[in-house]
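Next up is one chain by itself, shown in structure tokens, the form predicted on its own.
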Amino acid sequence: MNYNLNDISEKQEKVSSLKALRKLLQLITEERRNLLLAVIAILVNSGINLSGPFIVGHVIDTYVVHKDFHGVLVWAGILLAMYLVGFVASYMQSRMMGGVGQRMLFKLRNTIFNKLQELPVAFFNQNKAGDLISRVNNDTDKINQFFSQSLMQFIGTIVTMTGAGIFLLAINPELGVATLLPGLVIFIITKLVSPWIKKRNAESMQRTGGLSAEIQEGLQNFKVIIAFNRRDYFRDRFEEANKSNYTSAVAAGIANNIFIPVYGFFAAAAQLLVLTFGIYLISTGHFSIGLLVSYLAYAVNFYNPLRQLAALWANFQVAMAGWDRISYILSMENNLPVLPATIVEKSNVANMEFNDVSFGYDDGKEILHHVSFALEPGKTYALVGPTGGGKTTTASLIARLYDPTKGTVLLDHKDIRSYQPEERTKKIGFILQDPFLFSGTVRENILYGNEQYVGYSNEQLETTIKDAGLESILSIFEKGLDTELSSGGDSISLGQKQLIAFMRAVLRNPALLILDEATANIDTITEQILQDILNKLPETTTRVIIAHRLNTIQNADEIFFVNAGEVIRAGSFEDAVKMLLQGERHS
């Protein structure tokens, strides 16, 4: 399945947007009351603003022309009271929508993060972390800005324009049509240009995500850059990404502001039409000065919001471009579904079986071809072979980080796809060559994902660690369980990180433990300590070891040679060494 967020077909975009739109509406269902009150406040404010010009025209024709200043003062007081009510309504609307926007932003980010946790390893292999961060932070903020700042202003603008248009047509239909004609031209231009604006904003957001990814990748690997004195490489790549981001941002800025002068020109043209046609009607006795003043005010009320609408429409296009990028994530489904449980008739005592398994990644190249083998409880198995032969791929299929393209993987005589993730991870432990640690204490890291010991005190946990034979590992850390670790565990050595990962896996008491080059960064003395701990695991625990060190696999019960898509029983240790040497010569 293609999980690349930058490689989405038009059909996928359409489906994703529709599904994600429903999800967005679900996020604000609890805000219906606040939204309704905000809309009422907008309607009150717009109604007051629309009533003003008509009252002004009436006062001019009825009181100003006849020099009745008492009537002028009375209506001036009424207008002042109306505008004060409009001010309060506008303030309440802004305050409510600010809260709605922030709560929606909170829920949206939670929804995206929860969706990311549902997606498989393949998704993260195909997308850069920096781009995902940009979608969670930057793109969601664009949507929040539209909801909290622009949405009600957008609705108010539409209401004001509609009301002004109705007044223009009601006062004088012929003059109204002439006044609104430039607005029709604006509508056509907006309709034609909007897709281009949205595209420019989408490209700008993509470049921003690319820049974020470049920074994240460079800083993450800065030690390597320093070690090889390749600051110039990092600098050149950043400059290229920054220049690309700058170019796309300038293009998006031009696109977002292109409507403002266009709307301004047609607004001026409409007012000129009103003034010219209105003076003509006054000269023929079909119009009054008060009506002309009201008419000019309504023309302003129609076209000034259009100028605001130019900026609001650009904000809307930015929000929609961000929404498209988010909706791609929300529409994705995990390609590792949980299937109905099917128990296979027991043919042996194996707790893990590969039955005619084939597997390939998204590029179509098959890594494993019709592989079949069985792992029995309590035994130690070693996977050896040249680099790129398929050892880690085989281990990933055992842990169900991927599903085979053909064949079946069985765990305790059940299709591994029928296990819930929580149930499967309790049965299978996986220690990676490059373990990942979170910022926090050693205790927090070894208990990650292990609810069994969450309520334990440090003393109780230390007793459990001692019973598991892990006390010698814990003693390596100065403050024991309370030793603080920086983000990613960079404050300790790679070997120490591996030890914490080892404790984390062993304390889960898995039925099957996979060690993928788990001792590659550990000295031989510590490796022997770990080997003693492995020997103390329950007799039913199956161990799968991937290693390049020959002494690591010397005591394995059975050795499999993995190369060229095949998993072959190697026989004796000496046979495995010969096959490994031959495989390295041919690779």
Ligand SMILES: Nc1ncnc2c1ncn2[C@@H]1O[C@H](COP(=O)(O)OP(=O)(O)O)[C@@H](O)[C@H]1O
The other form holds:
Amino acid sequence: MNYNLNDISEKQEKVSSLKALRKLLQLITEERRNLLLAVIAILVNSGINLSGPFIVGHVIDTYVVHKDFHGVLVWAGILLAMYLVGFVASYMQSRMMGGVGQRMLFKLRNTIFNKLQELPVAFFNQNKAGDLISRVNNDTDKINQFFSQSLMQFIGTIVTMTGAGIFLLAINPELGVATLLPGLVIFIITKLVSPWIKKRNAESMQRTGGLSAEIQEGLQNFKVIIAFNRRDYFRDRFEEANKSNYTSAVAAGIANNIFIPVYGFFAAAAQLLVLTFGIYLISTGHFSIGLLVSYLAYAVNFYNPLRQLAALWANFQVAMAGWDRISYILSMENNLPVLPATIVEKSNVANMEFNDVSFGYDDGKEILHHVSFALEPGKTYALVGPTGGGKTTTASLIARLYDPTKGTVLLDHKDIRSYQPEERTKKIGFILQDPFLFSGTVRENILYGNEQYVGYSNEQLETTIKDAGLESILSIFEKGLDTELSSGGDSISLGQKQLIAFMRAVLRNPALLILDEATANIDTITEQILQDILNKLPETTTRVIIAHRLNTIQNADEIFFVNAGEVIRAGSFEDAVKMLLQGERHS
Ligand SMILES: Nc1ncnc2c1ncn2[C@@H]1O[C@H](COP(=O)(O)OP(=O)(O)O)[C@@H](O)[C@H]1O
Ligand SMILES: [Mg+2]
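Show the form predicted in complex with the named molecule, please, the one above being the form predicted on its own.
Zooming out: every chain and molecule, the one shown earlier first.
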């Protein structure tokens, strides 16, 4: 399954901007009232702007020509009042749309983040966190900018231009057609050039995503970078990403501004046309000076917004490019769908079965070939095998972090895909090879995913921990439950992290518990404590232990040897050791 967003953006069929806009507007249906009010305000404003020139023309022809200055003053007063109303309407509209833009931004970010939370592990394997952050932060803001600053101006200019166009045609059809002709040329140019502009902007955003990914990688791995003295190397890499971001941003900027001189030129040409043709008409007695003044004003009213429209249209292309990048995420299927299923009675045991399971990560190489085995409740299983043999992969399939490419994984004789995520995660506990802890206290990290204890006081929680036999682990932490972990648990050792992850998983009391090398960084004495705790788990708990130390494996009821796509049952401990040694000799 391909989840790579940058791949998808190349393959995705191009949808028209307006269709995309409509989809985007569906996100803010509850803003309909505000949008409507803003549109009304815009219409009022445009109406006033449009009637201005007509009134001026009328005043010239009726009062100025007859030197009736009283009438001129009265109309000037009326015009002033109208422009004031226009000012208020325009102010209201900007205020309203600012709010709409921000709410839209808020909602968009929420929607994307929630979507990200639903996507399968494979998605995160294939996309860089930095690029995703850039999509959530940067690209959504481009859309907000369009909505809060440009959309209404956009509607306003279109209304004004349409009105001006109608006036131009109504006053004198011939002159009107001549005046509007340059507009038609601009329209065609715009239509042709827009996809190119959008592409330039999409590229620029992609580079920004790349830059963000570079920053993220550098910051996350700073220890490795410093330890290997690769600061220069990373500096170069960053500079390269920064440069590429910069050049593509400049290219997008040029593309975004390309319309402005083009529109300016055609606007000037149109005015020249009106003036020449108009004066000619006056000289032949077909036109009055007042009409020519109105006419010029309407031509300005048509072409000035057009200049604005050039900038707005570019903003629109930017927003649409951002929306494309976001909509790829939103259109992703949460693969790992839940199949419809018959309800099974709730049980505290877990039967696990692999039925002819094959699996490969996205790059197509098959990691497991036709694997079948069954795990019974209450037994302890050990998975052994060389590094890279497929142990973690097998465990990930048991916990349904991925779906098999072929075959089925059965939980309690039912396809694991038919379980709701809550049900499944309640049954299966997974202590990952590289546990992740959140910034916060030990308590918060233990409660993560343990909803039943959320309301517990520290004392209650400590009792629970004692009952589970975990208190000797907790005592390792100086301040117990209140020990603070900074920046994702960097303030404690890897072994300590594994202990917290161990407590977190055991307290959930899962029917099946997987430990993926969970004791690899723990001393033998503490490991013995963990062993005792595991022995004290309810009798029906299935334990799957991935480990290297032979004594850990020794206690297992059954041992599976995982290597080269196969999961083979070793007859006895001695067999398993033999297989391991053989594997080592071969490699
Ligand atoms: N996220 C991944 N994407 C692609 N290949 C992976 C991924 N994780 C593991 N692999 C590959 O799968 C194989 C098995 O890995 P893994 O199950 O982690 O081995 P083990 O846990 O036994 O050391 C390895 O060859 C590894 O390269
Ligand atoms: Mg592993």
